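Below, in structure tokens: the form predicted alone, a single chain.
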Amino acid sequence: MRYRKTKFSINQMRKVVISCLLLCVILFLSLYYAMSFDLPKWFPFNKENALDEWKEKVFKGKVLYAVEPLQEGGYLSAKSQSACSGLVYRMKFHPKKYPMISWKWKVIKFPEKTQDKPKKGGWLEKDDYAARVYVIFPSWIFTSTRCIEYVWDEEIPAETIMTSPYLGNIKLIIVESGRENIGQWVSEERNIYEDYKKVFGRSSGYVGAIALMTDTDNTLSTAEALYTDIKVGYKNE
């Protein structure tokens, strides 16, 4: 029991550190990447070089991300085996003016999570998801950098709002739940500005990046998902 407790503590510290590093990297890139963007940005993943403008951030092992431009109109596939890495796209816009983000995703396989009820701090081991879409809000002050994660989870009810077990300024919104649509394309659309006010209780600042991630580093299992037609920075008309 002592060994398991020590191992869990080390894993917890590791992910806290890498989460902080992710926020530091995004903050640094956003502060020095202030060029104007043509909005909206659209990512159909229908060209072989579709990931050239995306940067991979590796935390624990590399997730296999691959563009399939000739399959089903084009998509990005993500296959994780006990790994945690994400893809980040830097951009800058204010969601009050351009609040919308939409995408399509398909879960092929969920991480293998235990069915036990989480104990105190136990849901750290459940912080693996087949599909996540991030919107990141950088700040000059590190502790003010915030993030919304849109998640597809196998069990947690849709529209559940959670705080990351690692950092309080990361909020998760379950936008898709269950296995009913596994293996099928599901379309999502969210109002970033309204979601930010809902989870943080105030208006947002600028968006500095979006990101995608499929991860299984806590469960040491496998997961697979597909992403396509990501559109960000437009008005809800």
The other form holds:
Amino acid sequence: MRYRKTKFSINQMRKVVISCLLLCVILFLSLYYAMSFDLPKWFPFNKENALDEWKEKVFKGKVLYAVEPLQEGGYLSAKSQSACSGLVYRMKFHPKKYPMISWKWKVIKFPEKTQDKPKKGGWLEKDDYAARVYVIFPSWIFTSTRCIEYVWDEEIPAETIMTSPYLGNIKLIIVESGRENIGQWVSEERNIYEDYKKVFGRSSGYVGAIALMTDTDNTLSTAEALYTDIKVGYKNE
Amino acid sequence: MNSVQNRRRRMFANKLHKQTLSLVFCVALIPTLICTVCLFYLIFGITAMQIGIPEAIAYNVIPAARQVTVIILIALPIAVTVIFFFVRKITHTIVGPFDRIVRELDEIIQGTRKGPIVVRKNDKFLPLVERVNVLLERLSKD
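Having seen the form predicted alone, could you now give me the structure of the form predicted in complex with its partner chain?
Let's see the whole complex now, leading with the same chain.
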């Protein structure tokens, strides 16, 4: 039986392999740059379609999110009535390089939390906040996804760090406390990288999304807050 | 009787049996684990990504994922064990007699033994051995 001679010589095979590797590298780089985001990202909420790039995720009932696109000082208003849904903006950056996030918020009405002992034995019934800003750190294993929530609470002292009653990987940092500033715009600026190290005790991975939420699903009350001027992914200067 | 007891006590009839069973074990377990991980990621990972809000993921997806994990951890070892023993039983009837046939043929060649090769009813080599026995009978007549 006569065998056919191979079509390619070793040199030709080598060229094919090198070309394939180069193609893979080009594809990888293209994907990497296609998925990268222009930083810093700024959300002034001054256009009608400002929420187009945000996705609403409903947990229990829909919170009414609406943009008030004023020429100057546009904002996002959130009104919750026994509901819990959030707005998520997916992005990807490493907070070690771009650690800062800032925003302005105004609480008009806090959820009505009773002073009674929680009926279900935990503080899940009190896990409602007039305003919170999420920074989400995704993981390939979804149970390892971590999250920092910056919260405005009327009772708990500022800079308190808490763990969510839902999951240990969700940490809440009270950045604004009390009713003194109710009805007033308050500016916040946080170093995501440092906060992550503080609450989780190790360096963070990349940020996969930020989110906003005003919720009252546990207290079955109403709450209202405004958000604006969210700037994320910039260096501390 | 002794040989029967001895046969039952041994997990593997011979090296070939051990290799065959190891192969079957790997073929059963490795793709199952790969598929489980992929499906787990596909179903729960993508669902979690779509849900987006971490509390909602913790409330809805994680309990379901935990239940599925418990079911997998209980069911997979049982399924693999059942498959293993089922395959062991089948392969035993194929691989087990092989050594015995070779040994008996060696004895016949050396002249220390006469008569047909004996195999059990369920042995998969029975049709082959029956023909070898016919051949041996013819050779002894010649």
